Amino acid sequence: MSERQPRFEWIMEPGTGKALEVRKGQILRIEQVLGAQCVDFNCFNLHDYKEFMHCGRTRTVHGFNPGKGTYLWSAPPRERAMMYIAEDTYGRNDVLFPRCSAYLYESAYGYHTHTNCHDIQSEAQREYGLTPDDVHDSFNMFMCTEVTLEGSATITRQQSKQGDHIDLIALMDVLAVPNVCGADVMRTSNFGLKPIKLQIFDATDEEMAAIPQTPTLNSQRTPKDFVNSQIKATRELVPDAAYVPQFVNTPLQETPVDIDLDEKEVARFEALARRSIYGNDDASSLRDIVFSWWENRYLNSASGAPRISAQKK
């Protein structure tokens, strides 16, 4: 698909989202311009923003890790499938984990100000008259988790790289928010926040025939079949020609900071680093051996501190 031309390009940067219009029939590619970063993603039924992805009927169909060839699905009483994931080049993506929001990075790292998911989703949202209490729960792209044998949910570094991507088929008219993950305190994307790039193609007949089919059942409830239909709301999705983003938390800005290290600090870094990992990128190991000790020191104790479980690999 790289020899088509793209109907519409962005570069999401750090701190922002973006809500797209992606037209039945239409693909939306959602790529790692530098790799390892995760993005959360809200989708809505253009005409009809009550109908929205639901990630806990995504997960009884598809189980925790949805990829190639499953369906995003709105909620009941809809049930419907939204969007097709046609290509996955990584494929690791989550259902499991909530958005991270300022409450998160407030109660649990005592940051009173810090970029986060429900935030971004807001704003970019906000441009079609959504408020932050339509955000919903998010399809967690590139993100890697895992449950273990006794329950316990964890988040696991990620290895996408730059050129890694997905591709989403409308099956209906859809508001499509993406949004780069504020998550620069976790394993999520490794420590980091980076850019990603966005492209909206039409998909070929051959694309859209190979799309499985789903069933049409007497079950998939629209308003017409309620018993009250009368929703508070306007339905039809339509952009403020005034808007103009106003993203909390950016321009983010990076302050270097120089640590002089002896000897054998040196050696202890060297030991801790983890360069199969991040490689040469000093900052983010030293992100994770602090997070590691962090971890241990305080979210694994029985002091009642908010707990967030995370597994080493």
The other form holds:
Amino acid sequence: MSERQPRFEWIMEPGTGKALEVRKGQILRIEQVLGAQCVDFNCFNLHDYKEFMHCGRTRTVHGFNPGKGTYLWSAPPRERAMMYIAEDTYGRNDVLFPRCSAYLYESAYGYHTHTNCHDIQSEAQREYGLTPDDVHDSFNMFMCTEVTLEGSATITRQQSKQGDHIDLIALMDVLAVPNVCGADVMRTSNFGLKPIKLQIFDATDEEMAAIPQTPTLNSQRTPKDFVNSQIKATRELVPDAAYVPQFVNTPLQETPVDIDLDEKEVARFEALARRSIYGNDDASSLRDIVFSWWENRYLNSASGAPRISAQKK
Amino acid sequence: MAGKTLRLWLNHQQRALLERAVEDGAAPSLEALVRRAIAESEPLPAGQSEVK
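For comparison with the form predicted alone, provide the form predicted in complex with the partner chain.
The next block holds the full complex; its first chain is the one shown before.
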């Protein structure tokens, strides 16, 4: 693929970002020019900016460090695979840390102004009419992070080299917004800022066919499915006098099922009952046993990841 | 230890999930499914707690 001609090429200099239209079936390559540079990234549905890449959803499906063979997912209720990571030569990325911000550099370092990923993202996507409030948590490429046993997240130095790259295949038309991370006083990019090369290629039929399928489900809702699909144009929040709640599946009322257990089953139940949680509440213990069994037998992942077929499109 | 009747309280969403398992052949009835869950579940190792 390295011999193919890019449709577009751009060098992002330190302190900058670039909003790029990447059409379905195109590849956005993000490449180290000198190495050891973190890149923050987000993307929007090009035809509806309210659909954007959601780190929380992506983290739930692929863990803290998504890499080759994973997807960038949009926020609920859309929850669609927006881009597919077809290549990742370094293999260290992060969706745990938020983008760095001006507040961080002022509060921790005393800067009145300082390059920061929020403001760089904001300025880049301003070209498309978006505001600073439209910046979302970032997919942090080439960023090395760890979670300690105590539950804290930490950043470590990185060793990406010149030419290391990530190839993102667009699965829908997107506005992609990468930026050179502005953290020159942190270890994120080894205390220095370096340029990053951006290229857009057309994916081949073979590359598209190699992308595993993600499920298409009714729950992946778009504005046509919303009770209120209008984008709010005013900042003040006031109640709608005509509002009537439409929570789904309510009211949630419980009905009993009696289960007769023999002596042996009672002994088994007693061994399974989580008394440290439920005390003498047999009903709650039983419900836990039944649904834990169901999870172990039927659920693809305890975290609720969708079933992604190995079957090719 | 004598036999015992336990009462499982389910809302309609929970019941639907278990009834689907019954329809898929996991057990002939909801009651049988619960008994199967008890039979196939493993207790926590002694001294281990899930409560942090």
